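Taking the form predicted alone, here's one chain by itself in structure tokens.
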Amino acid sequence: MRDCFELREVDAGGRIGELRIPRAGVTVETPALLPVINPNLVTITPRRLAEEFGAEILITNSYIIHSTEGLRERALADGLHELLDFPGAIVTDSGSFQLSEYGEITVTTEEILEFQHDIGSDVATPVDIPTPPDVSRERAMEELETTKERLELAETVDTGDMLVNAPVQGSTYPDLREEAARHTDGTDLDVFPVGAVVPLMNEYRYADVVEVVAAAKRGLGADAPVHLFGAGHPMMFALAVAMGCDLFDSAAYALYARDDRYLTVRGTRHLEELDYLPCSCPVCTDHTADGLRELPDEHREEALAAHNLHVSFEEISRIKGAIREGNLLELLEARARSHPTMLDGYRTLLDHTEVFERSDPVSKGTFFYVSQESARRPEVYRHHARLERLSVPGRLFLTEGEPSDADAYDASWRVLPPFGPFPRALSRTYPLTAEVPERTDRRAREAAVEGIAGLVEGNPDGEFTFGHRGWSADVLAGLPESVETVDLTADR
């Protein structure tokens, strides 16, 4: 069923898509958040997830159900949807987490897939090997081979119209992740979770998460729906979506609530640290911080879990809006300032700008330069790459503003940091309508100089003069020697 996913809109690496889940008879819009339901310990009921939070899809653990006698009997007799009382799509994990935690489980890939089919799962998962970060290459390769064998075995199981996950493993070795992704992409399985990244996220190693996902994406087709297993904190949703991930599962809303922790898009706060509740969700409008603390334990846990879900679903909606408006990276730049390691993650993401540029729309709303990272966005990369298409008319004056002696040249082009030079006739085209602060930073000016250098390289017979306003000598040192520079500061 490899036609189950269809892209609708794209911004950088982020996309809005439709995941068709035939067994459930639903189509889920992505990016989508899958709340995790522990069938033995329910904090927010699945019915409430659907009716209050708008959850279209959730995930639960088929191995727990299989291993718990009463649950197993009920699931086989009544079906998973009846057991959980959930009207949307249900994804089931296989026990791979338990395998990674405890070293062994009592089911095979065939047995657990058949069980998931028998209880009415909509998206099932084989028993892969979730190799943790930083293990030896030999172990990562050996366990990856086992995962490949099990995925091939999964193809032989009659699963009907149930979709099947094909987890991408490989530890922290990008080449193994890419190899694993190419292998999974070559199967007839349906959804592609990037696995074993929770330890990286727990240690705030977001740069490593980006490299793992980037490697997996290199091996997957553009139409492959990607699930980032365990990415449950709203602080990093924008980064994960910009990487090209479509599905996220969150147990954090419940786990953190049990520890009196309060989620925000900027991080996590312990309830005892809060004097005010910086949120307008129903929980926070109905309670004060003191009021939440005074609730009985069970009620406080439920209230915190509900708040954590409201924040998480709200962030997913905000990200979808940003993709549609073409400003996902501007949202991400704001989110990246919430933690130094988030900024590491964003900067690592920008190392892959050349890849994102291929899918990034050539026209959007307005480009806002809001940080030095903006100079590395796909729009700037594309403009620099296209400068080689332009031919210059003899003697060319390049300047941020209007030259005082334009008649002395064959033409005058504008220089806009971070893009660099362009004919003035293009001033009303995206992204050259960019909003840029008057006090441009060093990185914006360096990027503009890179653009000038590219134009000069593509036109070796041209004569170039760059009129700047107080640009430093070390920034101007990036210009070819043939470019004459004039400081126009006195002309203001």
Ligand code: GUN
The other form holds:
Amino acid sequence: MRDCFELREVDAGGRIGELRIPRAGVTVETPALLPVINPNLVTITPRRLAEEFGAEILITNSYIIHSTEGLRERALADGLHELLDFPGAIVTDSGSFQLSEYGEITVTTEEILEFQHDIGSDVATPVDIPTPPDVSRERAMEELETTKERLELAETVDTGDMLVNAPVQGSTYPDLREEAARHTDGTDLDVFPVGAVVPLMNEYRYADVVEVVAAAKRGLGADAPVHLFGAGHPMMFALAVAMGCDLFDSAAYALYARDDRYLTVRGTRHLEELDYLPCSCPVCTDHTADGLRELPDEHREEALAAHNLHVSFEEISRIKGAIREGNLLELLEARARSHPTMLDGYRTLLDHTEVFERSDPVSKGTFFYVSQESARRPEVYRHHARLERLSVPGRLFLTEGEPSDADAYDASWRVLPPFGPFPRALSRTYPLTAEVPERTDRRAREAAVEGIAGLVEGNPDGEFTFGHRGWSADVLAGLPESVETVDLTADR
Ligand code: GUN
Ligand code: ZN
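Show the same protein again, this time as the form predicted in complex with guanine rather than the form predicted alone.
Everything in the complex follows now, all chains and molecules, and the chain you saw is the first one.
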């Protein structure tokens, strides 16, 4: 039984949770963003992160501290919190990323875990192997074995009340990711980062990120806190949260600032191309685009980093609000319009809609149909599954329009795209209170037809008439042959 993480609220695969970090004496609300601090290259000081941005947790690299003499000694003597001057929780990485970039590092898992413990880290990381995407299956399996051995070794190190990360690797092989996740879930380690996704995100391969996370989630319990290692672009936070990721770390805010890149929830802009600043954070209210460009290099970098952090934290708050209100998927539908590859990511997430259906609340605010993708949401899936179990009274009139009082029918049910048919008594229950555009699209109608087909299949003795408003023959072709159709607009 894992006792450091508790779920408070759920929407689709997204959740608000509480991560208790005993060594720091704090409980962090998730989804949480961990700014990355490079101890050799501080753009925004950790003190400022806490006071100005409300950061409760950050992540730094113990390997950099270990291999930089002055830092190592001070960290050992005064502790990490004093070294960085940060009052909240500190997560430390192990040098695995350096391993993947430079091919080797000079510490073992045992050494670096003990070092992380000695300097007062609150959440430590073993030396996992970040196997890149698309490598041979043999390599992915071999490196995964090594990662597993190191996690098992980590279990034997005396880490006291420090939490320990158990990264999930396995490259782009979903079955290996799932197996890796099952293994890490079986250890007594605490937090479960999905690793080696940075190369996928750098190439905008969001569909692959979704497949990798979905596979990892299949192998992890619902109570496992999941960190998406290296995910720092606010454009993709809603996607990652909807998949069930709880923690993010952003180096992007500082790295992008260094290259004059300005983050927005709709993507990245170069400062050069901005005439207006589409943001009202303190930096953007104090400066014009020209004003930012004219700042001396160091000030400009700091100002851009601060803006980048503001939009990142703002997006995390917006996402939490959306989970609370039950409209995370509507937020995600908007974010998915930011870039075609984000739309691929969202569509891939919807391939797993039956998984989210299991955790999605039965009742929320109001379902908004805002894109064709809405037709694939878990609520629609759930209604269709329910239709197959509903029994109908003899002769049934199904209609988009007003109920028929013709004696020919025993009852008249409403048809609402994309859900399909339902007894009018359910009209005021979620999700059938949905707001749907007057001008329904083909995908919504097709989904409604699938719903009718399910109802008919579950009621082989029923008699069905569908009164529609000018639906095309090829959409209606999805209906079982036994369903009679009437075009209600034909005789106006
Ligand atoms: N930072 C980004 N990706 C990774 C990863 O796969 N493992 C570790 N330890 N750190 C990372
Ligand atoms: Zn701003």
